[in-house]
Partner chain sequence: MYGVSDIYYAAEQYDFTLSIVEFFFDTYGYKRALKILHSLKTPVEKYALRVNTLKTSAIEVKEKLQAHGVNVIIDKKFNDIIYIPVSGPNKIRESNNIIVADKFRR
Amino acid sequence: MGANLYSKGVLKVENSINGDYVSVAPPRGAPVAYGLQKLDASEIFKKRQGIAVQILESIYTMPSLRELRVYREGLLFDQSYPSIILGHILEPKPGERVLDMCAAPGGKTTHVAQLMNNKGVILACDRSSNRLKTLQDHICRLGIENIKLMNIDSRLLADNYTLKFDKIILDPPCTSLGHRPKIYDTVEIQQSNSLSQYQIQLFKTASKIIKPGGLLTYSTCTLPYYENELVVQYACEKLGFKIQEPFFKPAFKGEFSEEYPDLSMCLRFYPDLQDTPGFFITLLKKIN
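May I have this chain by itself in the form predicted on its own?
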């Protein structure tokens, strides 16, 4: 979106070295930017850190927020509108015990920490140690003190710990069809079906470690019914959750039927209708 190209985002370097002026293109499609290469290919793929290409011209107009002083000082965090809404819908309170099951890179986690005024505790879990390092950097930059990190596959939490949480954030891996900007995608329906099963596994663990009456937000940045309403329906039918109507409803209703009218209380965001990322949010309460 106009930012410099970092080494982590480079897939291939073609016939260029440090100091060359280069074009930047996605795997398929025309170039989206032009800039100055700052590292040789060997450095880019060996270190996987630092700026690979300093962007001089881009088809996008978004400024590079992460290079601004106010960003480095922790005065802002770049996050999508639906993700911000999610934190408010959960209504975290100072002193509560909150779990984020797929926390990194940490936008929702750090937002909830601020809504709790740095009081209480947030256990932020992720199975990727590298992504947790990014979250740790954000925690330090923002001056947050009530987040504890755990490098674990959250599906194992109930098997290894006797924990109970007031509130849970479940934003699992998904097909990410709502991401913007997106030039193309190669997702097939089988991937959506497979991920929905993984999401249900996380839900099963959540049902065991949330307190009776506790609240859980389930969200994805994708659009298929399989990964959204169908997963929520399973949680309600099999795991003792009940959909709650959020106090703030800045989105379209979830896809529902006469058999499952409560699914209308889910929130859907559509890029072509609301100018946001494609997104899905549900607020659930643990009943039994």
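Next, give the form predicted together with the partner chain, keeping in mind that what was shown is the form predicted on its own.
Chain only, nothing else included.
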């Protein structure tokens, strides 16, 4: 949306060279931008860094924030409205011990650090070392001091550590069907069903390492109920969690609320009804 195209995002260069005017297109569909190529194909694919195309015209435009000083100085983080709301709903307090089970690239983790005023500890785990490097860069840029990074599949945390946490952020990998704009998507609904099993495995670990009475936010940026209400329902029925009413309800209630009234306390952000991505948030307490 108006930002330049960096080499990392380039999949294919057809015949053009440095200095040519080019159209930028997704793998499927019509071009979304027009600009000036700044590197030859060999440089783009060899170095994988730097601006590949200086965008001159774009179908949707907004300022290139990452190139502004306010961004480089760490005054801003690029984060969707529901994702920011999640941090407020968790209400982290200075001095608490918080776990983020799938932390990278770090929007929610760094927000929680901010709300804790850099006091207390956040253990930010992710199984991707590359994505943790991105998180480390954000931590430095934002001036965060209370995040510890751990490169681990969070499902293994309970096997290897005895730590207990006051609060947990569980924002697992999902089918991401709520992203906007989404030019195309190849996800099948069966993948949503399969991913829900992985999400439940993470929830099982969370249930072992959260303190009794501790709070957990479960969230996804997708729409199918397999990865949302059904996962939360499992956590309530099998893992000793109870859904909590958030202090602020800027979204719609969960699906299946008529059959299971507690699901009405879930937050559903619908892209056709709100000016947000599709998103799901639930606040839960560990009861037993």
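Residue numbers count along the first chain shown, from 1. Because the structure is predicted, anything quoted here is derived from the model rather than measured. Throughout, rigid core stands for the largest set of C-alpha atoms superposing within 1.5 Å between the two forms.
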> So, does I17 move by 2 Å or more at the CA between these two forms, with the core held fixed?
Replying inline: yes
>> Please report, in Å, how much the Cα atom of E259 moves between these two forms when the rigid core is superposed.
In response: 3.8
